[in-house]
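Next up: just one chain, as structure tokens, the form predicted alone.
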Amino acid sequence: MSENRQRYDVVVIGGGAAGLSGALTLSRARRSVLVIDAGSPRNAPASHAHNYLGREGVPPLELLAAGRAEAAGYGAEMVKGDAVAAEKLPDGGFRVVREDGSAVEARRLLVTTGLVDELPPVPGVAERWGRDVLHCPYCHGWEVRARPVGILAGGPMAVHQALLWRQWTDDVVLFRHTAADFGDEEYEQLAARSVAVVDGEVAALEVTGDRLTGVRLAGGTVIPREAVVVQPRFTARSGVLETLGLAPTTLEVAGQPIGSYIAADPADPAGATEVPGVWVAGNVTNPMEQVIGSAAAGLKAASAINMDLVTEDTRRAVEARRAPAVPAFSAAMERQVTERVLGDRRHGLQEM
């Protein structure tokens, strides 16, 4: 990774699916751009990415470092490293602080951040988070088709969780845990589909070897799982757009916070913000969105970076051209201006 110059015409920050699909397409349209990478993506646990076409079960850190390749063969430049601030500049563009302190300018900016999944503080989970432990079943479902699930009640979106998973498997137990009791509806809904409810509060996942095998209550019974679904609260890596006075939204569902995101602008579907220059792609604004929908966001939020540009660059050429015409100076004007000066010193020379 290297960077060769002070200022970009875009520096995005992110080196995910996102920030690089942006990244990809802004080289290709021969626009001078710096990728900024933590180099911390969130679906690094995951052994494989799914529902990507044409890459399908390809690992997440070979899905990147491709990206990484591809971006840099059309000129795109890559720095590892958090941008921790950014603020706007007089002339509408931007100056990015790194953590080390350095700092590069832009015209635009592209932040591709994505989202931290915190999950629940049930021993095991962090520890299996990726591999049996999982929250999407496009993700993950048909690695664990037909097998016994488990749902870690956490939120609202439990019984949803649960309803949806049976479609994978016929054995799915939804462990309400410190949820509050469901409705009548509900747990009507979960008896037509056969998807049982275990009252009680969970106290560890069993691990046997490097496999899942069950779920612990507090009283001590076990009951066997070899997968177990959770519900994260997805935070928006949101640091340096806030430095923009971007403030991250409440995510909520059923009337419950279940995250925050950066909102962009409902009017435009390519992720422009309230700050001017400033564009937004991936799960840092769209938590649900899979790795192929954050790359075609990146895409899209590149499209219009640039098309922004454009209009920039008309602009100024058209000034510049509507600017009074400013006769050149010549050599031989410069001749005579000098010979003029120092033939004056000369003549007082003389006089003294």
Ligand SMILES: Cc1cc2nc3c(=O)[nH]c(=O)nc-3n(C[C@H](O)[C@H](O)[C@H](O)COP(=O)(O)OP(=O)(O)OC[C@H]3O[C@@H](n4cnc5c(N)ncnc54)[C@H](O)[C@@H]3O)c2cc1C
Contents of the next structure:
Amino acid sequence: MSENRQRYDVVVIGGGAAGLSGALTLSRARRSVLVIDAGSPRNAPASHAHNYLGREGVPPLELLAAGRAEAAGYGAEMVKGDAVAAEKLPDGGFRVVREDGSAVEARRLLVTTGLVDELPPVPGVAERWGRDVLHCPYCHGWEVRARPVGILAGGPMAVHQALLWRQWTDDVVLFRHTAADFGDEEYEQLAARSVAVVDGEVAALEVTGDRLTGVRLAGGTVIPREAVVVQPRFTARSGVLETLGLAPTTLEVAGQPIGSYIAADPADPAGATEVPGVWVAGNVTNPMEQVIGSAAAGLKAASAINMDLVTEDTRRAVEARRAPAVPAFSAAMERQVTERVLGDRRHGLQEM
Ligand SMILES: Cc1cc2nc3c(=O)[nH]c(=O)nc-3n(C[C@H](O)[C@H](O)[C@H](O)COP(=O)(O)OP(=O)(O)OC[C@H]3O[C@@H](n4cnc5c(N)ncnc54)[C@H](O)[C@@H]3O)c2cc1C
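Could you present the same protein in the form predicted in complex with the ligand, rather than the form predicted alone shown above?
Now the complete complex, all chains and molecules, led by this one.
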């Protein structure tokens, strides 16, 4: 992986589903593209990616390797590592600085750096994340269908999560942990759907061999469970965007913060940001987006970027066409030059 130019039409920062889909679209539009990717897609801890039509169950890194090869097949270049900053240049382009201090320029930026799942600090959660500690039923629900599942309450989504996961299994226990007590209506819904609620703080997850086997309460009681659902805090990987002046927006549910994202223009489904020339796609701007949706968002952003470049190229071409003709080469001057050249040649012939 290396970059061959100093200036690209588009530098894509982040080579997950969103970024690679954008790079594929742009390189097929005959744009010069560089993808800078740190190589840590969000779903890397999971063994398989689900609900990607046509590639159901594909290992996440295999899907991205295929995406890189497809984009490279149309000329996209890839470089591994972190982009750490970007600045706007006076000509409207951008300079992107990498962690090793090297820099490249781009006419436009597509930032698809994703998010970080900040996990609750319960022993066992981080170790089992993406295997039997889960958050998304569409990603993992089928794999634990009809199995004993625990929901570790971690914010305003707890009851919603319990009722949702109940679709995949009729053995759901909601651990209230440190959450505020639920309301009467919520208790009624949980009871109606046979979801048991356990009070008391969770001390740790029990792991036997390479399997989660239970949830241990602070008092020592262990409740057998084969999977535990948590509510991570979704924190946008927004460092580069912040250097461009784009601050993260707080993601709230029921008035409580559950993460952050970089807001795109709500009137523009393609992900244009407040900084002209900078687009965002995937989890960095939409924390709920899945792999296929992130890839689709990368495609949309890439199409918009290409159109923006077409518009700029057309404007420049029209300006150049309208510019007054350069007087230096009028027909009379052309005649003079021709005569002079011929004169010199004749002179040269005489000298030989
Ligand atoms: C455990 C788990 C399992 C999941 N399973 C599924 C599933 O089965 N199906 C599904 O549809 N979705 C699943 N998801 C959701 C899925 O991971 C996301 O929808 C998807 O990864 C979003 O793609 P993205 O391109 O926006 O971000 P990412 O895939 O996270 O890619 C972002 C890329 O940008 C890079 N990057 C970040 N910062 C920088 C920087 N400064 N410079 C350079 N590169 C940078 C990262 O290293 C990474 O490679 C799962 C999520 C988790 C946490």
